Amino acid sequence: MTTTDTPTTPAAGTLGGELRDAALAALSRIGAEVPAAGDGGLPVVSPLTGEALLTVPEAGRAEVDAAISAAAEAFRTWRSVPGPVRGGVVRRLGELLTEHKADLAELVTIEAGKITSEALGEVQEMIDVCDYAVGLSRSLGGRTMPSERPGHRLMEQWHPLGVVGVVSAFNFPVAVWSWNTAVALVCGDTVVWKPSEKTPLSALASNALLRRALVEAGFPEAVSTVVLGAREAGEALVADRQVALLSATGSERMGQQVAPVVAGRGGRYLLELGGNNAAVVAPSADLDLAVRGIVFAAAGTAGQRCTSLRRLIVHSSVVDDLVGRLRSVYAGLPVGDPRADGTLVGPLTDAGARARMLAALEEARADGGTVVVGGEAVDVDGAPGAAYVSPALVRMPAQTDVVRRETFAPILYVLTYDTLEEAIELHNDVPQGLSSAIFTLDVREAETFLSEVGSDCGIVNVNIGTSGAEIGGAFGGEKSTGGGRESGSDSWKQYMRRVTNTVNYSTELPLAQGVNFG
């Protein structure tokens, strides 16, 4: 089944019914409910059958505006509300995903197809954000600087910035929201939220459980809305102008598409867009770590996070070595449905993220690349309609124009080098600028990696893979991944306006730079 294709519904005893009646139990426990479709509406695809389980309701543009002007609205008493107030919802926010942890994690494998682990460590760092922005609460602050006056004050305050709309993708249905709307909140932003058309269910849980929050503690559900709807959706939040900070995540042509819009009528905007992520394999690599990192970044997710590892750039000496152990260790990846124990990789979105896979490995050995093992449809039972493919590892003679374009999907292409100038250059030479790694026990390569003349993406790391970033740190990448930051550090600031304040306390009014208007 293609994107395009008319989904079927599964049948009551079947797989996909039992996925069906998991995700409407899992749903009533959290206390989401899902509107009646009416004419039309949204298919509920799980990538583990390919069947649609259900339709949820998809909004217009009508919609959208609406859901704007009401949380424009709602801003204007939420911006007002003190920070550690703020702070309490998004806390009991918090409360609530660790009551429901379980079944938004259900709800994320059934519509994003990841591993159990992997669903319920999304849900975590959804819980980790919430800590992370009660803290923010009640440190959000300006500073004072001196005055070349005498009587004089100069300082800079941070205010709320107003509506916030976030675009989510359906590899991370639920985490990506979870760190901008934290945030936002403590910030004192209000939030509209339009989920991947993929999972829209996830939203509606997640968003549910904040509108808890929210009425429990007395302020307006508008504070937090979501809108489930497909490209027209979307263009509505990006085109409206009282969208004060447009967060999206996607693909690199999304983005080329979303800034002009954004930029062009006064906006801020702040993208995470693609990643084609490289691990450099020094010669003093501890090649047993290594190999863990490398196979969790390449096919966790199936390859389908944006800081997935789809790069290794390895030594000529240690290669061959290395290539053994990973072949070895890609021939016993457990395939199938994530929800069984012992399954490591679960199945690609749909068929249309297959076909792109297959053709990528075809375009390789086109450019004299070898696929050493992997790359191959892998039949499930039950599940005729959906996706399932063995991580392919592909060694390739030089990087071709198919190794510098990102393929959404578990391909690792395996290059050789000799120095590490010739590294650095390999890894650098793509688009993209996300994620990177090096594996070294060398501490003059390692820091040569960090330095200024090394990777030159927004995420570094040494002796760990390219994916699973902490909330702490601020994440986002550089190049056409679009230079935006969510999350940790001081990634805060994104979400509110700087305003720089001068009081003149003296009964002189002397100006600047001794500029005399006499």
Contents of the next structure:
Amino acid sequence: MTTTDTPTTPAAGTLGGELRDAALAALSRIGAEVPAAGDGGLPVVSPLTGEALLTVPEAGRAEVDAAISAAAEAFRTWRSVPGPVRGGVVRRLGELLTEHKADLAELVTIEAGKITSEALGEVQEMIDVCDYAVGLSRSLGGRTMPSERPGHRLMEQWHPLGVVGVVSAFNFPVAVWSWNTAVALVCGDTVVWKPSEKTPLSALASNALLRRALVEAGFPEAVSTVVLGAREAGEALVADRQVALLSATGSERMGQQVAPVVAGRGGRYLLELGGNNAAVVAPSADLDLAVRGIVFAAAGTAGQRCTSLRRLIVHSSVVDDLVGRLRSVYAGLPVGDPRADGTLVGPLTDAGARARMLAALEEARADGGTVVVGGEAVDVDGAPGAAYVSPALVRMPAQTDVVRRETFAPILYVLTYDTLEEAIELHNDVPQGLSSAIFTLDVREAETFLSEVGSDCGIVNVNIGTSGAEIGGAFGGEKSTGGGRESGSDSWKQYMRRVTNTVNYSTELPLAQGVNFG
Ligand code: UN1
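Next up, can you give the form predicted together with ligand UN1 of this protein, since the form predicted on its own came first?
What follows is the entire complex, opening with the chain shown before.
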């Protein structure tokens, strides 16, 4: 944003003034301080009005370097704290999040534009992952394997890795940090977090709660730090050799830039990049259930989840029926202030996102597509600078380039198929591989879609939509989505280093593979 188009601070009595006061009140209840910005700084723009509510200081390279060094120093203590004691800090974080669930959700709504129910759901996801990590803190374990040599033990241990850098996106401004941080902390790692520059207040609030839990238990605050900044701050985190694991969520382009730098310095990366998620709707599908699943996945969060449903691949025998039902639901979707009761679709993050949505719809039309419903800018009272839209349903004659790209907005492209093989072919013929679904009551179709010849995604569902995953599973995807896995299952392994140990408790020194050495 240049100085000339920086929105002015909203006046009292306006919607912007009300949002600023609400944000400051929520921060104060949480006990989070917003440092004074001085000259320059990052404007905190709410998508509800498109205005800057306040300004926060921007960290440059020096501040990021200092945060990383402090985290590396804190790691020297934290790594030797017993796992279950580290788990106690994460348990306390979960309690504090429960206590301040509504406060943090309010900040998420103000900065990310989520409707209240989804914002509360995001904080619940943080509480859930804390629970999960507390359990892990008593169960992280290595294996013992049979040694080929008598009197020898072959085993593995998992040790803390070091500093974990977290780069997160605006659309899940707090949950994605918590997936990484709750797990990293019980694994004995320390964390430096660069949140999206669009959501600094939610980040300061989340980290203030964690720091309270750390201090109460007598641990250094530097176990977890937030650095507010833009590109330069992110680049500093990516390039620093002290950052053992860089976990980044964002665009496919961002991932392509980050991966070679981290790999080149011998670091690890965990990438959660774009998705272009599809659902196959088979002839046997329960269409009532499918419609509910499809609308939440495609229009929920205004299409701004990496798991949002973007493509529908529908059997030709049910496509007209399904499109008809979706058209009537879409026509009645309440778009507006995400804090209002009954709103289901809040704003897009900014005017640029809306322009990209409208351009994608133009391209779809030029490719022979028909916009069945939606796809228009929506004016909301008191918020002329905001970017509200009506979710679009678009029938496409083929899977053209615009369909194969991720547009981060509520556009659902409808394609048709006749055989399941054809549906799977279309499904997998995109660069991304995050989440997928099939709606069917036919066990053969469901199992084929789940099998090695089915969906090529990291998340494959049956009779539920593509979004809204639980934290207990590993979250992430293949191909240009980046290959990382976060949150549940054995994702924790990425946050630790594996050590293979061979212990000889015999009086002989037999060599492996039967080698005789004199
Ligand atoms: C994201 O959009 O970056 O599965 C994460 C979901 C949420 C997480 C989405 N639990 O939709």
